[in-house]
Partner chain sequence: MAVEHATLGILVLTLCMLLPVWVGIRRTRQGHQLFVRRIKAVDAVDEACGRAAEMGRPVSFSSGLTGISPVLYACLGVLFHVAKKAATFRSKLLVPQNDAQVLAVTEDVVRDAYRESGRLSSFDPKQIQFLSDEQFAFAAGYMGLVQRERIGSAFLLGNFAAESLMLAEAGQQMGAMQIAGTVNPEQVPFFICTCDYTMIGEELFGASAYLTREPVQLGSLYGQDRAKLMWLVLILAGTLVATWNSMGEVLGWPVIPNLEQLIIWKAW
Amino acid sequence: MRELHRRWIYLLVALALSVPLILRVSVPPARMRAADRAYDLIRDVEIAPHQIVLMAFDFGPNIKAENGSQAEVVLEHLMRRRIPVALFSLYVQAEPFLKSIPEKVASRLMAENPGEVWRYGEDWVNLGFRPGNFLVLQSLARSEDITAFFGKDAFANRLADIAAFRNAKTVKDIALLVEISGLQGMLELYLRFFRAEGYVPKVVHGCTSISIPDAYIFLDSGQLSGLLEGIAGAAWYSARLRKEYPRQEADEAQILNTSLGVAHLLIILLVIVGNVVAVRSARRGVAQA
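How about the structure of this chain only, in the form predicted alone?
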């Protein structure tokens, strides 16, 4: 055991990660109370005919496993409730996900619910990547006509002609902000600049595991109304969706969370075995001396 080459350890970890992914195995995730708050908010939020929800995808391919899973489960919840969602990003690497994620969710929902249709322009709108960082948020918050502010969607369609945006006028018509990001300081930009006189939106945030401690500060202060903590938060949110909508199949969030859990258990086991072997070898050496 002491001479076990590290490449065998890497192989075991790779197998522990890949087998649940290949077999699409999922086990019930641990409860995440902050994700419960996000779920309850979106489940109970009332949307007037002129209101929309804004989702910001501020993540790239390197953190898609966590942020992408969070974006999928929250967007699925909103689309199940037929709440119109406007998607946009301040981060250029997120641009492909603004198109692929809602299309994936819509396809899954239509396969699950034959006869129902989720349409672009009615259920979601892709506003694309918007350069300018916090200046975009400042200008949006001050705009008297957000349809004119954005002008066109990512496919050059006039927002004034799109059903989901037809009645939205100011930032106060954005009933909820969902910000998904693992970038340092991105959440703070929204909390600081995405507000208007007499209006502070409810905010749900999805963060990577490494940035959870920073996000808890804003959750405890009340600036966040809900939080999805890494892949575990996305998996618990997905499990609650599955409980409310039993026909939902296990999605990537639950499968990825299971895969990581199996790998973590393997690492813990290897640490225990390694320490046992080390202690026994030390005792044997003392006895021989």
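Given the form predicted alone, corresponding form predicted in complex with its partner chain:
So it's only the chain below, everything else dropped.
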């Protein structure tokens, strides 16, 4: 085992991940309680005519597997409920996803529900990437007219002309914030600055696996109302969505979750075998000495 070259381990991991992807098999995901809280919140949230939900996609292509899946399932839920969503990002590399993910979800929903239409401007609006980091959030939170603050959408249309957005006046008209990011410190930026006097939004967060322990701190303190933990969280959210809105299509989040599950099992096995071998050789060394 000690001599087992690391390249063989790389190969084994690649195979463990690839086989479920090639065969497109999925097993039911484990229940994730924090994702349940997110689901229940979005299922029950009531939106007044002047209110919107703000979704922040703060992730790049490198963490698309986790954050992209989360963004898709939450956005699908909101769109199914016909809740208007404003999408924006503080992270420049997220810009393509602000366009591609809602379009993908909308076309899937329209294919599934012939006769129904999900339209840009009515069901969602793309505010694009906004440079300025925390200053954007601070200014947005203090703005008396957020339509004027954002001015135009990502396609240079005036927001005042866009149905989904034109009634929102202040940050208090944002009924819910969904922040999806794996970037270090990004969630903290929102928790620090996205609030106004007498108003703290309910926040649902989608994090990468690496930031789960950090995100739990905020869940425990009540700063987060729901959490999607990596692909596992997205897969469980997706499973609940399928239960409420049955559909036939193969589910990407669940396939990815299965693929990761197989790889995790392999790693646990390697850790156990590696430790047993290490303890044995240590004992043998002591005996020889």
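Numbering follows the first chain given and starts at 1. Because the structure is predicted, anything quoted here is derived from the model rather than measured. Just so we're on the same page, rigid core means the largest C-alpha set that superposes within 1.5 Å between forms.
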TODO: Report, in Å with one decimal, the C-alpha displacement of residue 279 between these two forms after core superposition.
DONE: 10.7
Task: Core-aligned CA shift between these two forms for residue 10 (Å) - done: 4.3
